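Heads up, the chain below is alone and in the form predicted alone; it's given as structure tokens.
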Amino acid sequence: MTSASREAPLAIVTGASRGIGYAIAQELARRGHRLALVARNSKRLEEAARRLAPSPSGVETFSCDVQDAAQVRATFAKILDRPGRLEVLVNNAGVGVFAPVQKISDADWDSTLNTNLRGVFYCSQAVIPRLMEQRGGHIINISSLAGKNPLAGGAAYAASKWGLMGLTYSMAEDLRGYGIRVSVICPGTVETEFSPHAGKDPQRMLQPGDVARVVGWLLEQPEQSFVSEVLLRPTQKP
């Protein structure tokens, strides 16, 4: 790692190997951040890093399942064991199981809640001491409009995202006295591999880059203000 990359602000992105997470990593690299990319699939993660390799500030990858508290603690200890300021954690890692509530298995329920909600809690807890020491920084959680509206066939997913809204707002209150901003982005349908989009027009869907640009905009807010929540919708219903 060069001295220039050590001086660049650090951005941690979970679920960074593809889709929205990768687009966010691209946006942050463009803005000069040093990247720590976190995801479960190490092969996809390395491929994402190769594509981002021209980033002058540096890219590192860390394979981690955010459902596992011990893995998160160990992984984030490695990430934070570097000089430089931690600018932002983007909690993007997520899974979705879509089925009527009466058909959801215990395993699918646990996986969805543990990744989408518990994982955000673990990752945020891991960086908060550093942010408090710095007296500043930003935690950005990627939720969904399913965290605002009922979703037939999406009970587990919606429950995790409604919970994420409560976690985000409560963290913001806990941390704002330290100059730490906590925000949540709630996109509508995004064209990714994440969930089925049968019968929907991909050209009308949000694109991963649309979400990434909102992340960049949130980081541009002056120190005396922060945007707590962004609802992001496609112009035309898909």
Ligand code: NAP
Contents of the next structure:
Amino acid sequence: MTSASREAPLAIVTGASRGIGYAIAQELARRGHRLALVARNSKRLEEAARRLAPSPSGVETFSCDVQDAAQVRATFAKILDRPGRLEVLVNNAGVGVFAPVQKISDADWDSTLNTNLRGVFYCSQAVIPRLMEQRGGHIINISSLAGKNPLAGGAAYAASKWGLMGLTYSMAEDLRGYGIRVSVICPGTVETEFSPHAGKDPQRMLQPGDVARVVGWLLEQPEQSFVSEVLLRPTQKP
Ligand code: NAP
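Rather than the form predicted alone that you just supplied, could I have the structure of the form predicted together with the named molecule?
After this comes the whole thing, all chains and molecules, with the earlier chain placed first.
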């Protein structure tokens, strides 16, 4: 931990080492959260934590593959084995494999579905008992406009994100009675390392901070209500 304040509310962000997840971590640090950053590559995670420091409320890094149930359980047990309120889990870790359906390999199908959908299930299950005990908190899932629309050349990715929409809405129904608010953000194309975005103009793309701002707004919603879905589009088509 770079620095710590046990009183600050805890935020867990998966896929926090770069791109949208890092911007979300920045936004939550700015709002005074204690941060648990999760991704596979520990070196990149530590670099991200160093860039976030000096965050007054503390930053910890946890190397974990969200596809692996045992790793998720062990990692989240460590994260939650500390006093203080868990304010939010942001399920942001994601991968994309882009190829026409006839060319998608079994391995690519599995890694896409296992990261973008199964991983969200594992991470959410790992925090739900704590959120139920607290009778409140947020789970925010980062889907995509590809979770709302067909995507030629992106069948596995779209399938994972459409699945994520169903998982999110159903979790929201299961958990709202406990004061737990489950939301999904569906951004259009964002300028990150995620995919080459061939033929798209980076100047017109959404920026990672645009998504992070929406996460901040969701947390500001008064307790008796929650925003279940946000579709975030660039002003001009990239
Ligand atoms: P990115 O720059 O590629 O970052 C992905 C992050 O997820 C990295 O921190 C990566 O770290 C982590 N990650 C990937 N697989 C993981 C695994 N199995 N376990 C743990 N962490 C893992 O991508 P991004 O553009 O920021 O995308 C973030 C999210 O936004 C994704 O869910 C993506 O589907 C969604 N999204 C992106 C766009 C876009 O155009 N960029 C648009 C809409 C939605 P490691 O590789 O070290 O694990």
